[in-house]
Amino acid sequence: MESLLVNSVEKNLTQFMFSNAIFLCERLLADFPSEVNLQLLARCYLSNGQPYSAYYILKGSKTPQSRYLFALSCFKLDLLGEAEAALLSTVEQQVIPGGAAGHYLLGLIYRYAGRKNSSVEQFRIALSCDPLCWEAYAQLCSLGVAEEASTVFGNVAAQRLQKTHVPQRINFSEGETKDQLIDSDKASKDISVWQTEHVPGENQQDLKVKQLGAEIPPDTDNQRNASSHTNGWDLNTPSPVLPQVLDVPPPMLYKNMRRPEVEGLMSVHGEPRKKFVCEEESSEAPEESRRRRSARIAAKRKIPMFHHSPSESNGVPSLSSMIGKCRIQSSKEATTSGQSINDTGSSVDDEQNSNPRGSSLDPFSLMSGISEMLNLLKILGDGHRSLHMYNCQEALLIYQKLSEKQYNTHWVLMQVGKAYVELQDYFSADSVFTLAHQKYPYALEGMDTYSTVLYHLKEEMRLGYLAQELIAIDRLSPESCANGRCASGNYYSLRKDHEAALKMFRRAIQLNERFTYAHTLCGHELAALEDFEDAERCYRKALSIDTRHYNAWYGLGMTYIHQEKFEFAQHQFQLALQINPRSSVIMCYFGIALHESKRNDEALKMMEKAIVADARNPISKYFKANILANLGDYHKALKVLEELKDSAPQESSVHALLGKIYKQVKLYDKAVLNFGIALDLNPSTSDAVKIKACMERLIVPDELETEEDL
Amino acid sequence: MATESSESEEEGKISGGNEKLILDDDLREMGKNAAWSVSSCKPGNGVNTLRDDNLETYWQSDGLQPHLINIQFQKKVRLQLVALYVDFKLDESYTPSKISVRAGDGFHNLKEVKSVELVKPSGWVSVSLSGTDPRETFVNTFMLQIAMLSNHLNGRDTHIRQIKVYGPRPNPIPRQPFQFTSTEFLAYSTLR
């Protein structure tokens, strides 16, 4: 009945049926409580977004896999330091289980706790350990220290992934189920046993047993033929023949693969966590753990690797056996890891019969595939860095390269718009995302970009659509209705009303607490309604969400400007500065903080920088007329604005400060006709106001003088 | 700038009223930052229904005319609009007729900015604080005093069921002499 309850959950699980999953997993583990199908029910429950009761069930078990639910179900719930703790085994130094997802997990949560450097480190793991955990590399770039995408997708990762998939299975014996289940029987029998068996697999793991100091005199025809297998690993590798791959999933192999680089770090009781040592995929069994640190220990001695032909990698026998044999420590747990270890089989069974439907059985055609794949992560990886480091003209290159279908994804068309947006190209930035809007309306990633886009395109019914549309999706998911408060709250700011938006923004965080750019926003209306505290506060939180929130850095800044406190406000622009560094709007805003210092010199310079950065910026030339005006410096100021004139004819600011300097410089005819002109182009009241009484005290002098001539 | 209310030929006569307040964009209301009292006040009735955006809830006051409303500021503001809800339908006597506005730096030189008289007014009427000149558009002042020195039908006592006080936008980019204008320099200003 077992068996048969397995798979019917197995295959619910599949099928998306999961208050069934759990009906029958119960069952299940009513009459056959083990390990395994503890983790089955969790699965069930996570599947079902249940974390709390897959937190419950998995509390205090030990099993790498175990450990790895447990720690999901820990960082679903927000505990950070048990998950931490599950996947960080203290007793046994073994290694992350889970493989890549569990290092990506583990970096998931230095990075909720704010240990950066510990999470640059265990998500540069998981990609080693799998090249194609692509979520490790993006948080690697919104981090700052991705390095370059060709090296991470090169050859290297190609070799890993052939490893992986790449199915390598030679069978000596009649079937590989057959083989697997052999070699559990093997595995789980105890040590002294394995001197009698000689399948060719084994001879590696005999000469892993030898190497793990294991008490075995080996065979001197398996020691020929394991360093004849040795050999085998070697560059020079003969023969393209798939050795044997006993029931061990590929990625155990790279692991063994990748040891001899890493010997000097490797030890048994080394860290396990050090690079190299990765876990690729999360196996299903306790098995991996015992294989995982044998193997471990048998890269410990030189394991010549790093061949090239795909073929090679998986000369690893069966760990499985062999950690079973190799399990020095305890038998008894042998006892308990048979039976886990025939359900290993069976899982590891799937897993294997599932490669060949995965992929084709050819290796080569399998090879070309990765090859490519690599290469598209190689654009989309160089393309997302560079968006990160805010070189946002490169990224829109790199992404030209991509074919037209790729292009056209949702996600890439999201970078692009991203990319626009850092440009502060906003009607290129507004085509991009209407495209992808319309080719992909349900999709919510990148939603609040678009809205920002319609805020500064001051296109207030469309915001108001698009706010519409984005709750009506899902009212419950928190994706879709925090973008969707994030579009109403840019809506409402838009028409101004400063306090409804607050209250929608602030529903966004309340519906995901790390969404960064809902706080910054939150403390852009608090600006705007002229609370500085509070804004200073919602700054500093989204920046404790992710330091290289530049937008934050900012808008601290701008309160600090607002304050009047303008060395502050230097430092926080230098900081947004240090983030994106092409940033005119940025550099402007740093100018007047050190004008207002009194530090001209630098005023003017940051402003110059400011209008190369970006030559259609009119607010730095603008800004550098104000300063030149302050200064003094009339007839330069004069000339700057003249120049803005002519390419910005309908601002009324630029003719009303001509107007001002032309008082200045007492050339009363000009400055009243560009007075006339700025009233003639709808200012704000107040600014009206302002010029009005400016040109009544420039006519009073002629008056005067007219009066006096007379 | 202010609502389309009715004004009839006589000046300050200010008739009929809003269902709903529509103001300028460039308008801001300022009575958050403001201390306000009144003259006096029926228990139950008191000055917070002036400013809980509940139309329902009314001021009464509670003893000899001119009743007040004084608004307080921290620092000097420029006001330019004060907007009312008064409903002659449902409080007949209770409407006030005769209003003053007056604006100063505190209770000792307060001097009259505006006078207005209402006509069986309905809804939100907007008493503006400017002047002919230009230069008077904005009431630049630490206390602004409403005061009402009659009622409809000679009543003695009034009800104010809402009031809001607005003054200009101040420029959102700091430290510049002029605000902007067209969406190209608005968008290149801030960002988000």
Second form
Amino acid sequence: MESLLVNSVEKNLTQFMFSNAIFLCERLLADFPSEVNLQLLARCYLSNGQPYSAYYILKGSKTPQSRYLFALSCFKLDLLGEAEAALLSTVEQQVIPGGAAGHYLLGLIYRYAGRKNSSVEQFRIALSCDPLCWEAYAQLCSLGVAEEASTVFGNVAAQRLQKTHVPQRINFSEGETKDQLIDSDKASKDISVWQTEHVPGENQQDLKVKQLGAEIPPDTDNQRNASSHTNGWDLNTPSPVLPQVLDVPPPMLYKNMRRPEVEGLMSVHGEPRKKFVCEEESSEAPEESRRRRSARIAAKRKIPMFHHSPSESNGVPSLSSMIGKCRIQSSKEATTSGQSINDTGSSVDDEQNSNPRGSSLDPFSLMSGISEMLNLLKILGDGHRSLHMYNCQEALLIYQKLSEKQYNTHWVLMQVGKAYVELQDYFSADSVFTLAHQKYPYALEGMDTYSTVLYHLKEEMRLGYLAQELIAIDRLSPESCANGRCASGNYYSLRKDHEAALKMFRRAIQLNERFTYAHTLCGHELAALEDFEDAERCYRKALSIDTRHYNAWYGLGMTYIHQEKFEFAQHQFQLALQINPRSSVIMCYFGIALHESKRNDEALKMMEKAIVADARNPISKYFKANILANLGDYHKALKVLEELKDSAPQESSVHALLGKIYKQVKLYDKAVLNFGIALDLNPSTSDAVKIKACMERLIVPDELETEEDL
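Now that you have shown the form predicted in complex with its partner chain, what about the form predicted alone?
One chain, no partners, no other molecules: that is all that follows.
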């Protein structure tokens, strides 16, 4: 009954029938109380979104798996202290339950608790335990401390994966002794080096000496296949268990040579193989002596062996029959031999021939797959790291190295779109996000950034439709509603309804308290309402979640500028530039803060840097001209503004500043013309009042104008 219930619960979990799994698991635990069954019930609760139930049933458990599940439940309940205590209850033994997953969870706990150095250490340990733990590397990238992907996913990672997946793949019978397992472990070490012999005149890239820890080029299998077809000899990869049953190294692999004699096959360096005599002589001793030692040892140890194919002669099997692994047979070929040979427990008939190339356990296939996967992770890792270092041009070039199938996945498209956003290329970002949303309408990641792109493009109708669409995906999902509220907030902000926008952003925060961008957007709306104290509080909250969220540092700097606290503003902009040193917008407002502090030379240099960083950004050129005009260098200011007028002819502020400068150089006709153009471009109400005041004072003498200003 116990095994029946366990299998049923596992099946229900696989089929996402969580309620039924909980019901059956409660019956299981009632009749068969044990720690393992308790863990199974906790898994059911966690799968069903009931971490509080898993928390109460696992509290006080001491086994590693129970402590990991309990820590996960605490983390979901935001009980970071209890989660850390559960994972570190055996810290004196330096054992974290869950392996790489446990270290990753502990890293998240440390990060949320504001302990950056400890979290970085745990993420790196998680990567060392499992190089395929991508989320650990992504967290390191977001913290700004990730190493180059070629280092993280290099030879060390390949060796780790090969050690985990490639060595011994045979499950021995229950009666196997501890010594036999030790022998098997030794055998896996004996075959760490595969030797091949190169024939003079052949290409130097034919066959090379390879170690399991080294990377295998993608064409290794092709070379091996070409060799076998040339010689008519199936050169399959020796199994990790082969040296266990043979006291000789694996045979040499030959390319473009005649097949050696049978005796030569079992010899080493030309010396004949030693004959082994059975302890008990029989009348069939000559025939018995021809039997492989592997077969005789297997008969004693009851290790499952494969029979030879009919094509084999002289009782000597080919290398393919000596491979110590199994091929998962199809339903027509497999029989119920009862021998459990692979990790999944599949059974194969001893009478069937093994075909290593068709098996997923082929060492060369596994090693080739490891190499391909790590190469893919190197590209993705380099791109992700460059994006988080805000080297967006390089990130875009790296992502272009991906295949078309990988490039068009949702995650990659989101990364490309975010890179364009950081470059302020909103039209390109819009096209990428639109493509991603069309291909993956169910995906929610990155939709907050997509709504911001539509906000900058002033696409009011599309923004409102996107907000409704995101909420409609799943009205009961916090993630769906949070992204929808964020898009709604951008919609109302675009319409200058800051109160409604603030309400939407606060609802998004209620659904996800760690929504960093929503906190920042709340700060922007409060700053627009001139509630600078609450705006600063929102920015601080965003930074407490993610210290590298440079938008919050930028928002703090802007609030200080509005409050004329220019020294504080400079500090905030400086911190933002340390995170994103390529943002021309931050450089521009940093220059304004310097100018207001009477540090004009530094301000002009900062404006020049901003123009070099992004020549398309009109703000930096406008403020450079404004600083030059304030310094009395009108001719240079006019030159900058004339260039800016050609690139941004619809900006009323540019024409207004031109009118002021022409007034100062006493070119009143041009001043009136530019003031008129500025009014025709529908400036804001406050700007329109200022422009009209300047026009009225065109004929007023400078002395009287100065007195009026005073």
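This is a predicted model, so every value here is computed, not measured. Note that the rigid core is defined as the largest set of C-alphas that superpose within 1.5 Å between two forms. Positions refer to the first chain, counted from 1.
Taking 2 Å as the criterion, residue 10 does not count as shifted between the two forms: its C-alpha moves by less than this amount when the rigid core is aligned.
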